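Just the one chain here, laid out as structure tokens, in the form predicted on its own.
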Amino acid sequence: MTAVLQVEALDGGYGKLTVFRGVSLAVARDQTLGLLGANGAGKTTLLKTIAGALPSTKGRVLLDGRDVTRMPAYLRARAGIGLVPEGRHILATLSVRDNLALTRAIEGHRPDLPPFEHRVAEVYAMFPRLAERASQLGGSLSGGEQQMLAIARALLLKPRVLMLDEPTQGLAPIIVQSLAVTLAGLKGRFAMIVVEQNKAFLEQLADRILQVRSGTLVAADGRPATDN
């Protein structure tokens, strides 16, 4: 397997508090990795550390073989690590269109990107409801629509790796199923890491599922994840 993203013996947390330890994983471009675990297990902290929003204390993060461990979050985003955070973090007082247009700031650093209008048309095709609500304020959208907007915003950056933190949180079952279908349709375009507590959702989507327990990775059967 040629890995787009490799995480090697990574430790991280908040200051002197270590939240996860010795995490190693690898994801190829055509793979989706599911990370399953309860609240407080370290899943969100791990994603933030991979994305560069939090510093690691040991180990390495490699993107296409390039060591990005000491690279700040904005440079990792330019390089192709996309994160859809828990809570979505859309701007409530901006319209859907303006929330998406914020991603244009990266264009001067990514000459490989297609024109913005082409990329917007692509995400509107994936999420027609966003096209219908293009002039509506982000804060007035439903939870499902806000999640669509958060994912669409990340997709505009044409990531090499897309990481989603609890994408089904607070969503109705019918919206969860629709989201699973949409994400499954993206498989093969880039690597994905999906953090969830919803095991059924991950089973629909992921090629492999690992559990996060007390800051370490274990296989689905509970044994140490030695084949990461």
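Residue numbers count along the first chain shown, from 1. We call the rigid core whatever largest set of C-alpha positions still superposes within 1.5 Å between the two forms. Since the structure is predicted, the reported quantities are computational estimates derived from the model, not experimental observations. Compared with the form predicted together with the partner chain:
- Residue 109 shows a C-alpha shift of 2 Å or greater between these two forms [criterion: core-superposed Cα displacement of 2 Å].
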The other form holds:
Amino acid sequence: MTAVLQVEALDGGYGKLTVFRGVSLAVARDQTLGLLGANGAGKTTLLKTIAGALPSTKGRVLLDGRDVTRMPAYLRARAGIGLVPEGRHILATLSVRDNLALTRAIEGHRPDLPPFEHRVAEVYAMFPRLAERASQLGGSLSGGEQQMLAIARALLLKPRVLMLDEPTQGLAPIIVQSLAVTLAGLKGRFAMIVVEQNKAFLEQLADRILQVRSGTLVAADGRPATDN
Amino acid sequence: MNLFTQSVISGLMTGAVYTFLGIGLVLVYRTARILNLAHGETFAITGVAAALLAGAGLPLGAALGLAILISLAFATGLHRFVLRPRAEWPAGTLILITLGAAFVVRGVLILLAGTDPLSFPVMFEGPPVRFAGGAMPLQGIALVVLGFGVSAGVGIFLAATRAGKQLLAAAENPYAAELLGVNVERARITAYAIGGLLGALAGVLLIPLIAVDFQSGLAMTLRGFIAAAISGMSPVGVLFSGLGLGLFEAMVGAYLGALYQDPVMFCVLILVALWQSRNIRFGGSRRA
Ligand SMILES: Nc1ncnc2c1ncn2[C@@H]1O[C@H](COP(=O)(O)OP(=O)(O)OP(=O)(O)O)[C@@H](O)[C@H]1O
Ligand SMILES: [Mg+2]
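Requested next: the structure of the form predicted together with the partner chain (the form predicted on its own having been shown above).
Below is the whole assembly, all chains and molecules, this chain first.
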């Protein structure tokens, strides 16, 4: 298997507090990995560390075989690690369009990028609601619209691997269903890691599911994960 | 001479200076989440450096240019070498460090230039413009025009350019910004650089009309901060609050007497602090 993202024996946490230990996983370029886990298990901390927003204390993160362990988050984003963060983190004082335009930071760092207008048109086609609200402030969007914007932003990074942290959190069941359809449509275009507490949602989407249990990765049936 | 017109003129000039200083404080506060009490030192450093360099025989233009560069180096260096390595420290401690830096600058200025006020020639020479019973030096007109022009320019930079929006994004939510590929650190250094440049410009334009000494920095920080706080730390609002504050201070000086200016300004500071204390947090917000 040629993995786009490979995590090797990674440790991470906050300062002296280690939240996860010895996490190894590999995701192929057309594969979707699901991560389940209880509150406080360390899922968000793991994704943030892979994205470079938190430092790791041991182990390595490889993107397309390249060691990015010491790379700051903004360079990992430009290199193709996209994270739709828990809580969405929409820029409330910027318009929808300006939220999207921030991703132009990748220009000059990626080969063969179509013009920005074309890239935006593509995500507007996927989320017409965002096109209608393009000039509205991010903070004035509904929760579901904010989740669309957060995903649209990450897509504009042209991710090699897209990570989503609890994308269904706080969404009405009908919106969860349409999100499942949207994400299913993206499946196979790039590697994905989806963190969810909603097991049914994950089973619809993921090629395989692992569990985060107090900071270590185990197979869904509880046995130690022998990933990669 | 008409006292009212003359006060409006001097109020416009000091108002432009407060706007200049307020913008730098706001940008740094919003992007790096630090209340930089050494900010006004950019004004004092520029003034003293320009006076010494011009006094040593350098052509005025070169002296001013060099002084501006020194101020820029101070502002960005303070961030890069003093504050950034301690980004995880409590905000209150960092504020004290900036105050310490202000006093270090004071000491260095005394060592280099002594305690007497210094000045240097104006850039814009010529007879003052007279109108409505008042007189405004050409340099003062340049100060007001540039002060509000440059401040408006910063507003346009923030609202309409890609780098400006990156700066606003980094200010609002550095985590979200970096996940989108924005170099948050560069946005912060840009904020300090704009602050250092505007503080220096204020010095270059105002000091020939008054004078500068080792104490000028903190006085400028104070005025800039009041203007910034009245605006609610808004980079556009500070244009108006700076102007209003300058006019108010000039009127106090004209109708109550110059001795009242400082006490009245401190009262304004206390009132603004009480009024804005719910909006402006000095330690609570995330500095990630
Ligand atoms: N900023 C922080 N500083 C210190 N500890 C933290 C911080 N954020 C999270 N933690 C701790 O790290 C552990 C893992 O948190 P994390 O957010 O990764 O869990 P999670 O699996 O995403 O949980 P949830 O399902 O509730 O989102 C928790 O014990 C939490 O208290
Ligand atoms: Mg979480």
